[in-house]
Every structure is written in C-alpha cells, then in structure tokens.
Amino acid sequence: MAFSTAESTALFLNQATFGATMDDINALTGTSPSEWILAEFNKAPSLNLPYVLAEISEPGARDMTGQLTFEKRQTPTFSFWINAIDGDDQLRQRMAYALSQILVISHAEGNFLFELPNTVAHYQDILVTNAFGNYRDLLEEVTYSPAMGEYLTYLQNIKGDPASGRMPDENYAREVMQLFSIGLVELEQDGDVVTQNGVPVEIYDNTDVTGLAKVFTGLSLKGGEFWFDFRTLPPDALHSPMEVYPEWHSDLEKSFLGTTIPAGTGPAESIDMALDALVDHPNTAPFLARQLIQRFVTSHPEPDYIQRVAIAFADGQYVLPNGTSVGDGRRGDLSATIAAVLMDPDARDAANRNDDSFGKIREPVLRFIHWARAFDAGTVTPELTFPLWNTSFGGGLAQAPYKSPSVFNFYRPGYVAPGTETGAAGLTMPELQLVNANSVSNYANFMTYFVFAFAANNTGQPEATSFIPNYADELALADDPTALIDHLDLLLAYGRTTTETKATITTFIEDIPLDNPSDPNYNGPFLRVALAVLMVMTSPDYTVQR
C-alpha cells in the first residue's frame, strides 16, 4: 500500500508530486492514498497568468523602447518555480509539467515566445486547468492557443493556392500526430509495435499530413483581423484563444487517417472532426499511457502496465483501491489515466524496487524542486536568484521548464542510451539523454550553491534571503551522523540508500568537527548537514528512482 509505511509514503509522494516533505510523510502515513488522490483532484489550481500579468504591468516593467525587460520576460519561469515548490495542488502541477513535456512549446531565449510571457503563461494554465480533464478538450485548447500557434507556425496559416501551388503550413499537422496523439507506427494496446515482415507498420504518410494541414488554416489572434496589427490588438489577444477566419480556411475536402471532412466544412467544425479522429485513434491510448508512466514511475514500462493505463484512458474510468470510481467515462479522461499510472500494481509493487529494469532517472529539475520543498527553502523568489532564470545553460541543470530546445523536448521517450548497460538490455531511458560528464558535474555544482546557502553570503543584497534552506530538523541530528543519514535517506530516498552509500557519507560527516574554537565563524553542524544533503542528492541511490 502506498501509505502503509513512512518509506512507501515517501516513494509515492516522490512519484506523484514535486517531492516529499517530512510534514507530508508524517501526516499521510497510515492514511488512504485513494482519499489523497481524490483530494488532489478537488484542489483549486495554482495558476500562472495572474502572476505574469501583474508582473509585466508593474512600473518599470518596460525599458525606454517599450519592450519588456529581460527579467519580466522570464516571469513564466518564475511562476513555474513558485507553483511547483509552494503550490498546494502538487499532483495537478506535476501532471501539468508532465504534459508540458509531451505538448511542447518553448519559452527559451531566442524564441519569439520569449517576448510574450503572457502568451506562455496562458499556455501553462491550459495544461494546469486541464490536468485532470479530458485529453480531447485539452488538445482543443492547445490547438487554439496562441503559444502553440506561434511555436508550430500555424498562426495565420492560410489555405492553399492551386494556381501558385502554395500549400498550407504542415508543421502542426505533422506534430499533432507524431508527438501529441498517435506517434509514427501502429501500436498494440500494450504499446508493442505492430510489424509486418519484421518491419514496423507506419500509420500515416505525407498524404495524411497534407490532408490534415488543410484543417489548421484560418486561425489567427482574437481581434477581428486575420492580418492583425500588434498595435491595435485587444489587450487580451495574446493570452486568449485564437479565432477562426473562414475566408482564410481551406474549403477543400480534407482526408487523413481514413477520415474525410467534406469540402465546404468550416474551420471550427473541421478542427473538431480532426481532433475527434486523433483522440479516437487506437494508437492514442497506448501512446500517451506509455509516456505518462515514463514521466511519473518508470522509463521502460512493461506491456501489461501500459495496457492497464491505456484501458483507463480509453474507458475514461478507473476504480481506486477504496472502491471509488474516478473519471466521467469519456475516452481520454486524465483523472482516470493518472490514477491508473500511480495506483497500478507495477508502480506499487515493492519487489520492483530491486528490479534493475524498473525505475527512472530523476530529472534534474525535479531534484532541485525536491530539495527546495524538503528543506522549506525560503523565500521562493526566483526573480532574485539568477541561476534559476534558465537552468539549461552551462553550469545549470541541463534542462529548464518550458525551455526545450525543440518540440521534441530535452529527451525522446524512445531513447535507448548507446554504450550503456540499459542500452545493451534494450531499455528505453529518456532522462539518460541528459546525462554526460558535463551535466553530472554541473548538477553537483548547481546544487552546491543552494545546499550550502551561498546566496546568504551576499549580505544586504536581495538574493541573500532567496532560496535559503531551513535545516532545523537536520541540525538537531548533526551530532549523530548515523541518525542524520537515516533521516535524509527517508526524506530524500524513501529508505533506498544502500548500506555502502550510508557508510561512505557517514565517514565524511564524522571527519567534520562540530566546533573550531580558533574560528568564531565556524559552523560545524551546518557543514555536516549541508555536505550530507549534497552527498545524498548526488548519489546513485537518490538519482535513480525505483
């Protein structure tokens, strides 16, 4: 059972949230995980757009030329950190983050979306508000979002011109199939690839792409003008759903994936029919089930696990361990799907903790947020902590929320790491695509800055109080290294730290004296705690979640 022991509670929270805290472990152990999930479904969402709009409306938010300052353009990143760390709706925030790695846009510097923080925040809130909704509804809101329209180049996509041979932009048509719904090849419901003569069966070709591309024509920003002037747009145009402009929409017949939309069908109805076809496609359930399992539980899920989650997606319902049915029965219900991911026997089976083919690399972003939550790092003011503005830069975490280098995310769901034992075993390990000699050392350096509270040395500067850990519980154990390591093992690694790793860390901690009479500024207890935290969070026992 998920909450039967302190260790199982910590594991479940590390899978389902941005990281366990000791308060949550103590409060939830012995309670019902079903009741926890139901409570999470009913929590009010922590949103991003109100924060961003307030920030970019402040005096001084724009420079002399009227452009938002570099700091204000980072506000969607700031709101992500704040909600991920402090948001009470942890499962919703974690689900939204998982969806952001499937339905990818990028707010990275250099992209046009970096100039439009309110547009990005609007997109973030689409994922947050639909995290437990229906995937068909989510895909529709994504399709009409200015952020996706801009990122995948179908904002102001116009119908083809037979005279000139001009064709509609195909970017979104291609990615909404390949990445957001059905993938490239035919799948069994357990995720296995269907083959003919040993060759995977492709499920669409370029005629399907060109047929579907006609659907996504005639969309532009709210305001009544397809070819708008930024200066005359309504104030909320950049963070409102795009509108349809029938005169620019293809009125030709649109055929794809065996679906035919008759000639003369308008843009809104065409989009409805296309999205219905994609979500109803047999591939969509296993395609998304596998990726959501990867984001929360294990990188290489077994076929029967994928199939059970795919069934929950297809049926739109899942029965929790306490007998409560979740989901409204519509295909694509995400509350049923995430419940199936987290409550599945494979996710909860203690025997899998010792299975070398089970588990996943914890993403660096998740590790940092876990540290901030576990040690109540305050104040959570990312605008004052420059290393958090883009954690994918050199010396950072090798990834950053909503700042993917491409629509393919920082790693691919089917990635098999070459030259590794997992690769030799044929195991998909998406997060391992982030791991190399630089990223491993950069992660340790990045965490050192926060774990040792180096910002506090900048006395009198605003950053001196930003993300400073509260180690009160750990400092009380500083004179007992064994107890300190056991405490961190539960809080961070749900009791999975090996005896060997514990012994190594304990040896180092014991070498740090608690006091130094010759140095009035010496703080032995703090050094012991900080080094212990850093060593646990850089150990393989912590980095690999099983």
Contents of the next structure:
Amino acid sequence: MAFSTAESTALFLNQATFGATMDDINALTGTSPSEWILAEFNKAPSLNLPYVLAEISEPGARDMTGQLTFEKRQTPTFSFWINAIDGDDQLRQRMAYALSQILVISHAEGNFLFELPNTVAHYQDILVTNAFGNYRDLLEEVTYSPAMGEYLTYLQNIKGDPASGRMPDENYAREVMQLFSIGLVELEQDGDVVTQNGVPVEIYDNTDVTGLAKVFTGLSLKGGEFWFDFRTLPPDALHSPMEVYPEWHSDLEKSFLGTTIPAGTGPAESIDMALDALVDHPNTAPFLARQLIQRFVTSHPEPDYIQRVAIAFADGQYVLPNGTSVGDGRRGDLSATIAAVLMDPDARDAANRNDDSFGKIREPVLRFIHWARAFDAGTVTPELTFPLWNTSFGGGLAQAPYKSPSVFNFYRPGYVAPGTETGAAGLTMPELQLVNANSVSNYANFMTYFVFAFAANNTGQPEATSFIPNYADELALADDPTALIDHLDLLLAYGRTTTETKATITTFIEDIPLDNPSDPNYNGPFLRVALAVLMVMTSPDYTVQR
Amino acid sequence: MKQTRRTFLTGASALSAATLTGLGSSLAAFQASAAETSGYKALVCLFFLGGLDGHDTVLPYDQASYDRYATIRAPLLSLYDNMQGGSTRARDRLLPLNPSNASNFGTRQFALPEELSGIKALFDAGNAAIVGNVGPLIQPLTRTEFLNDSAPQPKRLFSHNDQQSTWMSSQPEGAQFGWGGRFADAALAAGANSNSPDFTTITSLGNELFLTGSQARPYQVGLNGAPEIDALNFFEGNRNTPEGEAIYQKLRDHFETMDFTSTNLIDRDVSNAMRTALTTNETFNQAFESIQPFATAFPSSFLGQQLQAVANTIAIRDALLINRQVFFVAIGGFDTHSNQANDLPSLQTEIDAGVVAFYQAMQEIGLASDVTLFTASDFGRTLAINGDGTDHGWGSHHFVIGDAVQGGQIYGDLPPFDLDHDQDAGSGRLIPTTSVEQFAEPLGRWFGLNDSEIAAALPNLGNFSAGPSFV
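What would the structure be for the form predicted in complex with the partner chain, rather than the form predicted on its own?
Below: every chain and molecule of the assembly, starting with the one above.
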C-alpha cells in the first residue's frame, strides 16, 4: 500500500506528482495517501497568467515595432517549469499537464499562439483551475478559450452560405469528438472496442462532423466586434473567454450523433447542447479514463482498471481507502476520476511490477523536472536557461510542454510501436514514439548539462545561479558508493533498480578517485555524485516506471 | 486452388516452428527471383503533414474550368487578391502545364502556381510527373457505393492520424509495418546492404511507421551526423592506460545497458533502443567523416535541412555499405482550415526550393536516375471553402521526381474542379481514382521488387487493374 514504506511512498509520488523528493518521502511515509489526495485537492492553484502578464508588461518586453521579444514570447513555458518544479499544488499541476496532452494547444515557434503568451497562459490556467473540477465545465471553458479558438481555427468561424457552397470550418467539430471526448470507434465501458463482424464500429461519419461544425460558428474575441481590429481590442480580450456573435452563427438545424439542435437555436445554447451530448456519450468515460491512466500509471491498462476509472468518471464519485467520498456525484467529476486512477489496486499493487506488460516510460519532460525537484535545483530561472526554452528541438528532450507539433500531441494514446516487443504483443505504448537512437543520446546529453551544473561554470554570468543542484545529501555519501546508489535508487527509482544495474553503477563509481593531488581543481566527490545521478537517470530501470 | 508462390509464403507464416526448419533451403531456391538489388537505388517520401490542398496545387487553366473554380473558391481567391504582391492564383499568373499526354484531357488544361516554378521546370524537362487524385482505397469505389456505404472503403476517412497511417501502411492507426519498410525488407531479404538492416530506412523526423518493416527500422539522421554521448566522451582521453580503458568500458556498458535484463516488455524495448543507439550512431559518424560537401546550396528551411541530411546520407552510402534505401522527410502546416491564402503559398515555396535543390544535388553526385522522390499527404481537401480555408478531403494530386521518372505527363485522373461530380464525396472531397497502392506499385518495381514482394507490401493491389506506370 502507498506510504507504508519509503519505496511505496516514492513510487506513489512519481505517479502522482512531478517527482519524489527526499523531504516528501520522509514526511509522508507512514501517513495516509487518502489524506494526501484530499489535501492536494484543497491546495491553492499556482497560476500562469499573472506571471506572464507581469513579464510582458515589463519595460523592454517589446521591440521598437511593438513586437514582444523572443524571450517574452516564451513566458508560458517559463511559468510552466516554475510551477511544475516549485509549485506546492503538485497533483493539480500534474493533472493540468496530463490534460494539456489530451486537450492540446501549441505555442511552438511558428504557431500564431507563440505571439500571444497571455492567451496561452489563460489556457494553461483553465486546465490548472479545472483540474479537479468537472470535465463538462472544463470542455466549455476550453471551447470558449481564445487559445483553442485560434489553434483549431474556429475563432471567427462563420455560418455557411448555400449560394456559394461555403461551409463552416470543421476543424474543431472533428477534433472535439475524435480527441477531446468520444474518439472514433464505439467503446465498452472497459475501453474494449465494439466490433461487428470483426470490424470496429465507427461512431460517426462526415455528416456528423458537418452537422456539429455549424455549432462552432459565431465565436470571436470579447469586445463586441466579430471582425475585430487588434489595435482597438479591450486589453484583456486575448486572455478572456470568447464571446458569441449570433449574427454569424448558423441558424440551420444541427444534427450529429443522434442529437438534433433545432433551427434557430442561438450560439450559446447550441454549444451547451453539443457539449452535453459529447460528455454524456457513453464513450467519453472509458475514452478519457484510459488516457488519464496512461498519463499517470501504465501505458496499456487492463480493461477492469479502465472500467473502474470510467465508473468514477460516470458516477462523479469515488470512495478513498479511508472511507472519504470524493466528487460531487455529477458525471465528469475529475477529482473522483484522478483519485480512481491513483488509488486503484492496479496502480498500487506491488505485484503489478512483475507483470510483463505493466508500466510506462516516464516522459522526458517528467524526468527532467524530477531531477530539478529531487536535487532542489537552486534558482528556477528558466528565462536564463536557454536549453529550456524549447526542449523539443535539437539536442533536447524530444518533447516540450504546450509545444506539440500538432493537436495530436507528441505521441498518440493508441500508438503501438512498430518493430518492438511491446508492439508484437499489441500493447499501446505512447511514449515509445519518442524513443530512438537520436533521442536516447540527446536525452543523456541534456541531462548531463544539468546534472553536472555546467551553467555554474560560466562564472559571473547570471545563468550561473540557475538550476544549480544541491547535492548535499549525496556528497555526504560519496565515499560509500553502495550507500550512494541505494539512496539514489530510492529517491529516483523507488527501489526498483535491478541488482545488476546497481552493481554496474557502483563498480564504476568506486573507480572514480575521491581526490587527485596533482589537480587542485579536481572534485572527486562531486564527480562521483553527478555520474551516479546521470547513470541512474539514464538506466532503463529509471526510464520505465512500473 | 493453385498454389502460387504468394499463397505459399503467406501460408508459411501460419506453420509451426517445427515445419519451418526445412524452409531455409526452400527459400534459398527463390533467391534467383527475389528483389533485384544491384547498383544503388533510393526512394524518398516527402510527406505533407496535415493534408495538402491538391485543388490549390494543381489548378485548372482552361477558361471554363478556371471560371467554375473561381466561382466555388471566390472567398479564398479574394483573400489571395488581398495578398501583398497580388494573387498568385490569378489565371494570367499561373504556370500552364503542357503535358505530353494532354490529349487525354480533351479541352481541359492545368497549371501550377508560380511558387512551384522549379518543379514546373522539372516537369517541362521530363524529370517530374504528376499523378492525379491519389488516395487510400480498398477497391475501386463509385460515388453511389460511397454514399450508400455499399462497398469496402478505408477506415476512419478524413481523420489525420488514421489517414496518415493508411497512406503509409494500408491500415489505420495501430498498424505495425509501412510499405516503405516492406520494400526495404524485400531488398534486405535479397541480400542488399551487406545483409545488415541498419541504415536501410532513414528518417529526418522520428519513428516512422512508413519505414518500419519486420527487418528494416528507421534510423534518424540530422544535418551534422549522429549525436554522441558527451559523458562517455569525457572519459575518452583516459583510454591510453589500461585502467582508463576499463573505466571507459564500464561507462560504455552502462549506456549500452549491457548488464540489464528484464522480462518486462517495456523494459526490454527501452533497453534494446539504448543498446543499439550507441553503436549505430558511431557507425554512422565514422562513415560521415568521408562526406564531401555538396556544391548545391540547400535552403535553410526545415525541409531544405532535412533534404540536405538525406543527400548527405546518400553521399556516404558506400562507407555505410548500403545500396538500397528508403527515406522519409516531412513538413507540417498543411491543415489549412484557416489562413490558406497566407500559409499555403509559403509552404509551396519551401517545397519547391527544397525539392529542386535535392534534385540538383543528386545530379551533382550522378545519382539523379537512381533516386526517386515522391510526395504524399494525409489527404486532399474540400473544394468548397469554409471562410478562409478548406477542410479535410481524400484524394489529392502528387509529384514524382527524378531522372528515372517518365516525366512531363499527368498520370491518372484529375476530376472536374466542380461539386457533385462522380468523384465528389461531398463538398469536393475527391474519391480517389488511383489508389495509394497503385501509386506505390511502380515505385516498388523500380526499387527492384518482384510480383510476390509487391503483393506482400501492397495487400489490396490485386483489387485494382494496372495503375499508372510513371517510373
């Protein structure tokens, strides 16, 4: 059971937060995980918009043409790192990040959203504030967000024109079904695909898409002008919900998925009815349950596990092990859903570690944040640390928060990796989409830069204080490699590192001299610690969480 | 039923391991007729992620067709009119095509936008062809059959990820092998590439389904060779003493996960990836040292850089001991639901500059006849406009480029630039008239595959009559 031993505490924290710290492991072992979850639900959210608004209002934030500087356009990324590493509301931040991989927007450079950091931060905060709310409410806030309106191109989407054949933009209608609520094929409550004559049953065709597309017409930025002028917008229009403009909304009948919205229904009511139909659809519970389990616990969950989480979503309620019921009983309750994901026997039962298909690859972004948390990485000033501006590029992590190449995220929940053992077994393995000869080497090098505190070597530069690890606990063990590796195994890998991997690392570390009389700058203890951290964090034992 | 070679081989996979013991010698007998693997040949797939609008790439040119097109696309064309420098879609600015098979199209004429002037020049010179209305099909499909759902059709039409997957593998998401990987497998089985699958399929992006076969696995290349592991390099300088060498090897063993064992499949996949990364990257970098810079200047665009990485890899083929390769490069941004007049022309400019530079680079090293580039995309788009963009379609028009191509022609069909015709699935989403597998077949034959290998790579091909033979 979680929190019964230091190892079980560490595993739980790696599933539920951005990574275990020694302080948390020590403080929580022997306490109640139910109480921990309840406390997390009540923590004040760490937000992004206040930071971003302050940053982009600073003198010098804009160049002579009024354009935000490249650095200031990155501010939503900075606030993400800061909150993920230092935020006290860890479960909320982690849930928001999981949701950001389902309800995807991207401000990768080149997207128009890159120019609008406050719009992106507003969206991040929708996910943060609704992380333990209701999915129906969340989906509504997402639908009205200027970020999603821009990203899936229905901001200023106008009703069709039968005379010219002009149709409403179908982008959001298609993806809100396929990616944000029901998927493509009929599902049992345990996530199994319903088939007919061996063929998966598709739940809609293009007429449903064109029907639903009429719903998402007549939305534009706040301010009263559908065809607004950027120069005369209200100052908060780009980080406020979009408004409805009935004259641009389709007044035709809107039919999709067996729902018919009568002709003449206005935009707000049409959106309400459409989102009700999507969230009430039987698919939505298992569709989201499966993906949330994938984000926190295991990549190919058992049907029973999916069903238990889907029931919590559908009932809006979940009873914690200490008997406390969470959720308000309304379908779509996310506090009940995430509690069901984390407290489920499949997530908690140590025997699952021995199941050959259980577990998940820790995302590269999670691995980096875990390092920063585990070693209390000094001043968290990502604005001074260029490699963190976009970690999906070049020698980075092959992944970056809120910078997906498309609405399909960096990896797909249904990805079955070709040419692999998990693929041959038919296991969905999303994060394996990022693993190849290039990325494993780049990840090792990215971590090397931080683990060895290379930024500190630029003495006198402001970045020399950014992300500098505190290895005090580890340096105290530098003369005892076995104890050092055991400590790192608990802190980073909740005690799952194999005997063989431990032996490899230990015998290597033993060979690193503690001092070198001929070189006064030589720091043997630091070298031992940094190499040990790097080796644990580049081992398959650490990379796969199970 | 007559036991053809194909049914024999398909059946073999269902046999027990015991039965298979004698199969090696039987298969050896087939070697004579296996894939042809002499010399060097490479296929390059250039994928337009998001769904390239074929209607806005190969345009109508004869006055009647253009006028009808301009009426349907009036909202979009007026946005083109507002672009700085005026509309590149105005009829008098289009670059009319003069295909050698123009008579196939009667009075209908076609044109490319000026953003594609380089590809137009290749077409005129006979080194590029257009294949019209290509898309996934299971069997030939009429409009009535589509509307009534009365004949088999591809799964999950109009869905990005599923149609990308279907283009690459004939199956929606979850597929395990792409036809590029199958082509490579066939070449490998026939003894290509010194019997090593390494570097047979190459991507400039990620883990591409298209390039994955049962033997072939995509290897990712960048412009400057493969990444090395910095931490290991710290210890490189110590290798001149036995102690230093021992330390280096221990760290190397760690990064190769030499001591790691597990029965967990995820552990095993991760460990396997780490184990092969180091050595394949080193092998690539050793070969990369022999690279001679191209005189051809590649554009600095993302696509230009990817194609330069491909050209570099082709240039070191002898050092890598490779003579059959399949490449995959891709750029995104084609999901033009909005802002098409602003976004698509610059993408087309990027395509044109990249492709022309790549063709010239292949000429420079004398391989223009041995490297064939073709384009692909999730799907085409609606002919109808949604305001300032277009929505997901199906069939689209594609290019094939290289000196082996019988160019200067438009293969297949270009349906009317109109609505409600026989290939209209609704709003000008084209029901394909050439299936992806028909499009792939001549590429596979040129690559060296025989009948049974083609049939294994392209499972639905037998449902179609002979397709276009453009290479």
